[in-house]
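This document opens with one chain alone, in structure tokens, the form predicted alone.
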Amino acid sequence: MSSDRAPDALVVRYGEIALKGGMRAEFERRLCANLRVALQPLPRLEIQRTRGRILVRAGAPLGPAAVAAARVFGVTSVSEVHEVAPEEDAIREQARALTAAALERSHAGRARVSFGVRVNRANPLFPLRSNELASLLGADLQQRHPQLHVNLDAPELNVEVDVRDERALLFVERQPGPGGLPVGTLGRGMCLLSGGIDSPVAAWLAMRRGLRVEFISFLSPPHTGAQTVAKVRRLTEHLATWQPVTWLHMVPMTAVQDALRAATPEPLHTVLDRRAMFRMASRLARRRHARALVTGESLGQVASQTLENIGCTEQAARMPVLRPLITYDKVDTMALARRIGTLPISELPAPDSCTVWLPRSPVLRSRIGEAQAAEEKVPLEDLERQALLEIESLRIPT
């Protein structure tokens, strides 16, 4: 059997979905639908649920498909697999071919390579038990490749066999996925996207827990210009690769901020800005059938994120506010931003509405009554409604 034979399919594995009991089938269907969107350019695409796994077949090379599938939330790992008849001789021949190809590709010239053989026997009629087949294959491979030595704890080369009813699946690599839950299984959220480091990471974490996330960004022209718009859009485009459908809503904030600065105490400006943003985001969220706001707030990170200020701003939302980063420090957030690829974009220089007019001495422990009394001096209802009428909404391609 040729060692350069192309893989026949992808095996997509999931973790937490398997624990969902009566909801498991619905979560699996959503995961398959999201995979179909992620893999939609492939010709003759087939996605099949089978005993705790998902099999993907297509009429095209599967390498790029494996990369795309590994970005779908709910997926724990993806493997390119070779299918053979569930017979000992066929399995042995394919294991030899895969091992030879893997040694040549990744371990050429090595005098010693640790390896393991793992067998999952899902077909109870197969005549050999899992450990018996693993031992036979391991001995055969060692005889053919003397540089191989057994290490089942942390092998450099892992030959895996999944014996099913109609076929046996063999593979040597697992590409890790993001895990979590399929986007859309837990509804929809509206993320306040500032262009900084924190909010994109918060959005990614919310998606990972099954929320389909739309984005709302507040702009303050002429103080925030084309550079800010481009940055926000780039962040949204990057995050859009993790979910099937993405919308970005950009709201002009200048009139609201000018009115607040003209009539309210300076120390309250940041809190009052955020209250206005929460009110407008909540109105848009309800219109878009989103049931929660998502923010990148972290307790105590800046003046607006003391417990009192968080409570004061949340009161204006009148819907749940999710804060995935509430206990993260900046180092943790930056590490995750770097891993998911948003950090280089977030670090691009561009002003945002939250930092255009920072008070010299911002209030640290605001009170709801104090904020409401200040807001009564400004026709915020009319200004906020007008801002939402001028919103620009963009559907971002995946």
The other form holds:
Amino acid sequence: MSSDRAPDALVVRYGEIALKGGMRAEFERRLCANLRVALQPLPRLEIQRTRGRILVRAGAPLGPAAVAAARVFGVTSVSEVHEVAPEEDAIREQARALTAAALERSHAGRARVSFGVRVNRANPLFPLRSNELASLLGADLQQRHPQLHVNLDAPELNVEVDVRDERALLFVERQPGPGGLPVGTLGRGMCLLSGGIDSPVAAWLAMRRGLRVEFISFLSPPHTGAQTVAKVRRLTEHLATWQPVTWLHMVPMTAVQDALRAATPEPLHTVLDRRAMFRMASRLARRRHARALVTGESLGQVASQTLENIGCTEQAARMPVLRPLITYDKVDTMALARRIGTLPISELPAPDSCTVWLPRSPVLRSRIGEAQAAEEKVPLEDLERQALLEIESLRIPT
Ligand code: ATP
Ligand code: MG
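Alternative state: the form predicted in complex with adenosine-5'-triphosphate, after the form predicted alone:
Once more the chain from above appears, this time first in line as the rest of the complex follows.
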């Protein structure tokens, strides 16, 4: 057996052991469906659920597939595995080949490399116990590679063997996945996406919690232009790589904002804009069968995010508002934005419809009654309906 034989399959592991009340079956069904979409370009794709894991096979190299699978929400880790007959000789040969290849690839020239062999035996007919097989294999590998020394707690090289009824699976790496719940398990959410740093991160966290997220972005042409459109589009395209299908809805709200500006007190403008956004987003969400709004709000970050202003804004929503970042510090949000790759897009310069007209002294503690009284002076119902008629919707992938 040559050391560079390609892996035969992927093992995809998933967590959320605590799921109850039918959630587990839904989780597994969605996870397989989402994996299928993420791995779609592969020929002869087979996805099989077995003993709390998923085995993936395809008629193509599995390296890129492992990377794609390790991005699917719900996945805790992915390994490229070699399959052999569940017999001691075949397992030993494969363990030797994998170890030699791993040492050459990752630890070449090192005088000492810590290693461990872990065996999991699910086949009761296999003649050796797990730890017997592990020590036999360990001793054999040490004899061939004197630089190996045993460390079972935190080995640099971990040779793992999973002995099942019909075959044994061997692997030396576990690529970590993002965890969470498969997208769609919890239904749909409508994320209010600005071009800022926070809302894309909020959307990602909501997706990781099982929501399929659609995006609504409010634009103020001509104050916001092609740059702003390009930015929300790029953010959406990037976030779309974590779920099967993504929609971006762009709504021009200049007429709503102009009318509010003409008839209401300046300190209230930002809160009133937000209330209009929440109403329009709720209306669109209903149409799209979304059951929650998602925003990037974070307590106390800006004037519009005091508890009073969040309360006043929320009262205009017609469904639950999820705020995954509500307790995050900006540095934590930025670190996550960097990790998921949205930060460089968010940092591109482009005007945003809320910052086009920032009041000089925005109200810090707005009251619902005060906002409602101001809104009565403006034909918002008509203006908001009109704005939603001018919506432009984009499906990704197209
Ligand atoms: P972000 O970085 O997401 O813009 P922020 O900290 O700048 O957030 P605000 O500008 O006060 O905060 O916006 C709060 C939330 O309101 C945003 O996270 C987003 O969900 C929503 N929002 C703001 N402006 C828009 C917009 N033009 N279109 C859609 N949603 C918006
Ligand atoms: Mg913003």
